[in-house]
Amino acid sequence: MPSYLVTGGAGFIGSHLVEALLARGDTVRVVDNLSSGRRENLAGMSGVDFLEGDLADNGVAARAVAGVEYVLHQAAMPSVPRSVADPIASNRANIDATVNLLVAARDAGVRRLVYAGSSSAYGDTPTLPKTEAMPPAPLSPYALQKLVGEQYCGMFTRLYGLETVTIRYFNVFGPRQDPSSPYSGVISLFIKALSEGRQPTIFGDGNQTRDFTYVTNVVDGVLEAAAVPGIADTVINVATGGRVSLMELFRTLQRVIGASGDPAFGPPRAGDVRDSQADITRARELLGYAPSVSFEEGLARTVEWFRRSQAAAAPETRS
């Protein structure tokens, strides 16, 4: 029975990977320092071997990979604004921890490591859609750090024979994405604001576009990347291949939630790209990947999850 380590497994995407692995009967270990992940994200998932610790600590990295065949590396400080505000802390989380993990995985004889890359590596180049062959042009410390991480992965494959594959994510959304942090993804922030009768803030004019990707699609791509032979030292976009503006997102969520009004607008944020859209040809050809959940269906599922979680958290009213 294959054994998997999911780093950052108590986080948003990581917990969905854990859930999918357990559902098919795999053995799963999670390592998470709980800086942004939450134990509640793993509630009801029995049989998880949980290790609390920071991968920037060599000892934690070594314990995490012991006896593991596959590593799905999701742990990161995944925020452009936070990296701009504190590049040293984000560098430790996104580069130092990744190098420690790669060394530990190499020494432990791990079969393959799948790395969570980022579409932010493409920067603000006007060419759309973004293909993996395009030269990177990161605009923020976060984007640069994620790019360096995937370059380290490729180097470890070429130097040491550790199989690595990078999956570049494009604006992933879905259940368990924390809406309580100002650094959360735009969809979770919009849903929370509109559900509470507030108007969310759009930074910029609202015409900037993103390839919003429901989390189930990403999980499918990552698990295929761990299994398909002959793709080591490869970077692969996993997304929907579409493009939605923030104003389109806002209006769609208004309809789903039943809200009205206009958003507030703020100045563009440093390090943000104007437009993003993935070319998913390589994912189709190498992984047999196709997005199984549409943007609209993903939004509906996410809103429903938010409503259920808010209802569960609300105190009981007594007559």
Ligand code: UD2
Second form
Amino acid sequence: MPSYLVTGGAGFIGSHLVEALLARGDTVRVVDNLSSGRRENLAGMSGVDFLEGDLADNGVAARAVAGVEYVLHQAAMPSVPRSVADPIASNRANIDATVNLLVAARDAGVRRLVYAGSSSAYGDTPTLPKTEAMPPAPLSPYALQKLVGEQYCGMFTRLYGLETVTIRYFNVFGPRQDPSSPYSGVISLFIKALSEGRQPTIFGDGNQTRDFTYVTNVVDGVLEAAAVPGIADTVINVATGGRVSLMELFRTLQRVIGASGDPAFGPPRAGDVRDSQADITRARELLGYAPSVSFEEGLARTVEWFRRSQAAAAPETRS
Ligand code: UD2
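Okay, that is the form predicted alone; can I get the form predicted in complex with this ligand now?
The complete assembly is shown below, putting the previous chain first.
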């Protein structure tokens, strides 16, 4: 029964990893500073060893990795615009915490650390789809910080022999993605707005594209990345492999939700990537990965989850 640490395990993606690990009988510890994660995300998942703390504190990092075989490092301060607004706070959460965790994992003899990288590393390089061999070109503090984190991981493998693998995520969405902040992922924000009869805002002309990836696909990729031998010091895209514009996303969600009308438009966001699409050949070859849930099916499941969670919250709202 291998033991796993999921950093950021009370967050959106982290909680899905915890759920999958528990379902197959693994032992799971979570470390989370609850900055964007919530204890409720782990509701019903019994047996989790929960440690509340911030990995930017190296004492917390050391406690978190004690006795652990695998680390799935999800803890981060996501969001391009948040990093543009506050580069120091995001640097601390995304780089300082990662270095502390790597040192602690090295010293504790962890077998492998899987790092949550970001498609933002590719920036606006002209070629699509993006292959891992392309030179990175970060456009925002967030993109640079996530890239530095993955480079630290590779360096820890080469310098100290700590096995690390980076999975570059491409715009992950699904149940438990929190729509409550202006920095939330666009799908969660659009679902919330359309469900409440409001029009969401599109930043820019709406022709920017993303390889939106349902969370289950990411869980599959990350768990394989922890298990497959001989892939230390590798960067691997995990995505759907498609490309959907913001306008297409908006129209598709309108259909699924049963809403109409046109979106509002605002100025493009500073640091925003124009087009993003993954080449998933490496994931297929190294991890045996294939996306098991399509973009459309993922949207339907996410809207359904949102409806059920709104319905569950409704009695409290009325009281
Ligand atoms: C980046 C990364 C993604 C992940 C994420 C974490 C890229 C291509 N992707 O996602 O992999 O690391 O950061 O935060 O860099 N938008 C609107 N209206 C809104 C909100 C967003 O039009 O109300 C636009 C936004 O300007 C962007 C797109 O929707 O063009 C997606 O935005 P997002 O914040 O969901 O994710 P993004 O692409 O910054």
